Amino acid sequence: MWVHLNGRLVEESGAFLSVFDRGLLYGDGIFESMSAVAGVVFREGRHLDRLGRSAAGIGLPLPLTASGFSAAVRDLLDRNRLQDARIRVTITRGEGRPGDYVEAYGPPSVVMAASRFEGVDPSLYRNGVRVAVARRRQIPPETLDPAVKSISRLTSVLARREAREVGAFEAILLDGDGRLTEGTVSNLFLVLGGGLLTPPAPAGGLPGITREAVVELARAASIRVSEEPLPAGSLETADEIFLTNTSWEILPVVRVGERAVGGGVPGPVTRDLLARYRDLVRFECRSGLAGPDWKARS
């Protein structure tokens, strides 16, 4: 595979940082995860907005502009030939020195890789999955934007290994006054009475893209959806619960902990936003409405 390098295509092997990165030493940097379809981005121009967001959110210059990025995710596409794919770009202060939190010496680090994306195993669409409770807490906004995209992830990778040890597919998190706010990698909904609740962002999480887009399409059916700040509690008397991100789109949710949602089986507004945003994406990408320029088109 090849891998985009500031700003040159080389192979993964080939592909090296210094190991005073900052992003090594500090976790000083951003990211952003996008899919394509088709050999498109699906909602690049969002996707890269977030990104110039996150950069401004901790003092980071960008080294490309929204077109040179997206020149560069092109490029990326057709060396590897991929046209259904999972793009990372990762962008860090650059160099810096042991001990030194402030001064970074070399000009900020763009890694851009891409993989063949296939998607989660389609039997967790069919049997959901099952979600814990972190016992950890989500970092508070006062310490960090939650809607800055950080690389900095100890707490997400610590909730998540929590999660495993019980069994459990993902970890939602709690603020420090035990309200829900997202997943370790995921922005969270909850059905009830045919709506749809779900923390407000960024104070109860990332803005995702994906859940930008289901929150469209549900307004668009007619569900009623309330963004609102919601107590830990709300997960026992939800109707249905649904994780999204990039990768996972929508991934029903059946058990939390031992207690089973809906039945134990995925739910039917699950069911139907996930087809919706499925055709979406396909539509989007396919008519070349989720290209760069998407604010021109829409």
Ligand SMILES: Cc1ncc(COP(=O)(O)O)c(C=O)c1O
The other form holds:
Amino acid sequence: MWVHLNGRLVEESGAFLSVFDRGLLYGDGIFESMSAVAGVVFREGRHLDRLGRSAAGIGLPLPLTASGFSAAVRDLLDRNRLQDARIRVTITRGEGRPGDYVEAYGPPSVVMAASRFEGVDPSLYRNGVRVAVARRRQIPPETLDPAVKSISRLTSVLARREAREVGAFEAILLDGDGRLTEGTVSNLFLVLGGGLLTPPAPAGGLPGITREAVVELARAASIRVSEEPLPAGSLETADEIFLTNTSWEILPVVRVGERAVGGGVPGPVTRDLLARYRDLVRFECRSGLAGPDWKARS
Ligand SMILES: Cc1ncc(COP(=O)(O)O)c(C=O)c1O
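Next up, the form predicted in complex with the named molecule in place of the form predicted alone?
Shown next: the complete complex, the earlier chain at its head.
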């Protein structure tokens, strides 16, 4: 595969960064994960806006404008002949020195990589997944703004390992007061009495692009949506639970630990929203209409 490295398309096997890159030394950087359908990135403008906010949140001057990023992503997809793809943009503060927490000794490092992607295993949607509430807690917003999509992911990695130890697919993180926040790589929704409940973003987690689309779709379908702080116990009373992210779309949760959610099968509201979400992605990507994303892009 070809990757974009600091302004050039290079073959993956020849793409190298310094061993003193601050991304490696300190996790000092940000990233975005996007998906393309039929060669068009779903809500690219939203992703690039979020990248800009992440960069501002850590005081990192972005080396490219939004249109520069967009053109680079286009080149990357074209060079790799990709239509349906996952794209990761990673930006670090550049080369540093061990022990020097503050200074970067070069420009930011930019890496963009893409791979073929046609969705996750379809059986996950048919059967749903199990989640586990992690013992470790979410990084508090006072420590790191949850809206910053930072490459420092150790909390998420360890929480996910905890989940895997008990056979769960995703870990749910609580805040210091025991309220629900999000998954390690996903936003969390509960269905209760036909309406949706989700922790507020960014207070309760990353403002996901998929989360935003789901809220729009639900409201358009006259499904009540409430963004509110939720105690961990809400997981026990929910009729349905689902997770959202760019790759998983809307993933039904059928077990929290040992306890079945609903009837232990994906529920009707989750299935309905998944169908609507897929239609939306197809519509926006295939019709060439950018939908509500257009304003952000132009
Ligand atoms: C911590 C976290 N929350 C939520 C999400 C979902 O965001 P999106 O829907 O933009 O993929 C992600 C995506 O990677 C994430 O890492």
